[in-house]
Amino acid sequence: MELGVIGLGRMGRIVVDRSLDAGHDVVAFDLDAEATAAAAEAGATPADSVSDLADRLGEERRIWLMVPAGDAVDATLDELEPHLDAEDVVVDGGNSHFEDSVRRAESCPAAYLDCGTSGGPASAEAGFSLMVGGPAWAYEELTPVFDAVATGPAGHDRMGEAGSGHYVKMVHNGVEYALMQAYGEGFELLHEGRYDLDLEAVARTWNNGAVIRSWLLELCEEAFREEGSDLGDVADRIEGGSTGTWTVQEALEQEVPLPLIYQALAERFSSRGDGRFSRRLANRLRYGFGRHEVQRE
């Protein structure tokens, strides 16, 4: 396939590289000319602008947006609009709010796929998990690219109509908050408890056959190996929180109790005050899966 990719940050560049590795042709653009040049060195065709990218694609355009959620998505769609028609497909692979995705799907001249993307930069080699919402025909049309960008055919699926992909990803992030909170509290008790424990060894042992083994627990092991059992100078401050807030807001609207996710969100906000070990571990885990900057003392 021929794919246009707009937005060449950490995640967008992975989309480019994995698509190229699978034999697809890629036209790439970013506002940062150096990022566009780097993609060209990897084998993509560089574009000078959003309009230039659209013009370089064939009659049936397949375009993947990997730009920050919010105004940047709308601005990019405004630039693309004169070049799009009903035979084209646009994928939004960012963390957009699902209601924004529904609105964009209704107004976009092309078929619009909202694609929740999980795995972070650490998934550059293994591939992402992709949760896609939108028209079935458009999803099927992009399946070869989804196969390439995801872990494989099992790493993506169509969740349903417009907005459902980003809805599922929103809830995924809420679950992620709660899991990080649970691991953090457990390790905090081990750190403050009766025994002088090597927490890297604990995490490694749990990861080999224990019921609670997971990738996040592997990242706990990595954090203790690199920072020490006391987490060194990792600060008690957890950034982020937008998708968790959306999850809690949706739960309130649907009258679904989410006490664990709500408490994890509250801990994230309260981390901007006094220090706790569990939140320091969550701070470090965000680097593990998303390469977000570690806040340090």
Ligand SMILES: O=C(CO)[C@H](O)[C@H](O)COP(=O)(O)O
Given for the second form:
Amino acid sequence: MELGVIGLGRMGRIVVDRSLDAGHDVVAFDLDAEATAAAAEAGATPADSVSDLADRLGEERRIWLMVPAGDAVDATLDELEPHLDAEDVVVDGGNSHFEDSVRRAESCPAAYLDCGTSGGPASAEAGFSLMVGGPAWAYEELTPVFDAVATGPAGHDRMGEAGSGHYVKMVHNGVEYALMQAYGEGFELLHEGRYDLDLEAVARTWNNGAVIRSWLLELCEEAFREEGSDLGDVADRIEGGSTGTWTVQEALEQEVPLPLIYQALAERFSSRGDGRFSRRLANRLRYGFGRHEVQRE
Ligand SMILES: NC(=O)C1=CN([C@@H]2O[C@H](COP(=O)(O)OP(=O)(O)OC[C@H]3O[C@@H](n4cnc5c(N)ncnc54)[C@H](O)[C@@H]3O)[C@@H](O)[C@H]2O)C=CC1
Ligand SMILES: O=C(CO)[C@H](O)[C@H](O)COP(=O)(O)O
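For comparison with the form predicted alone, produce the structure of the form predicted in complex with this ligand.
Let's see the whole complex now, leading with the same chain.
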């Protein structure tokens, strides 16, 4: 298949590389010319602009957006619009709000797939987990690319109609906040408690057969290995927060109580000044899965 990829940062570049590795042809564009050139070196056909990318694709255009959520998605769609028709498919693989995706699906001349993407840059080799919303025919049409970008056929599925992919990803991120908070609290007690513990050894032991083993716990193990049991100079400051806020807002609207996710979000908002260990670990874990910059003292 021939795929256009717009946005070649930490995530978009993985879409390019995995698609090329699976034998697909890729036309690539980023506002940053260096990112476009780097994708070309990897085997993609470079485009000079969004319009140029659309022109270089064949009759039935398949285009994957991996730009920051918000205005960049709308700006890209505005530029694409004159080139699109009902036979074309656009995938938004970023962390867009599901209501924005519903609006875009209604106004986009092409079939529109909202695709929640989990795994982060650390999943370049293994592939992502993809949660897709939108028309079934478009999902089936893009399945060869989803197979390549995800961990494989089991790593993606169609969640339902427009918006459902980003809705599921929003809730995923709420769960991510709560899990990070739970691990953080447990390790904080171990760190402050009665025994002088090697927390990397604790995490490693838990990761080998314990009920609470997980990828986030593997990232805890990595963080303690690289930063030390006291997390060194990792600051008590957790950035991000938009996707967790959306989850809590939706829970309030639906009158579904989510005290753990809300509390984890509140911890982020109050993460200033008092050096909470749990938040310093969450700060470091966001580097582990997302290559988000570690805030340091
Ligand atoms: N980093 C992560 O762990 C994850 C990120 N995401 C989502 O994936 C999307 C991309 O994230 P990253 O790759 O991490 O961001 P990034 O900042 O590494 O890359 C974004 C790229 O888009 C380019 N760009 C911005 N506006 C553009 C435009 N109008 N046209 C063309 N290119 C444009 C930038 O130059 C940059 O190269 C975001 O929506 C993010 O929330 C989703 C899951 C995980
Ligand atoms: O989607 C992700 C992981 O699943 C991204 O890493 C996202 O940036 C995490 O959310 P936040 O920035 O609010 O911590």
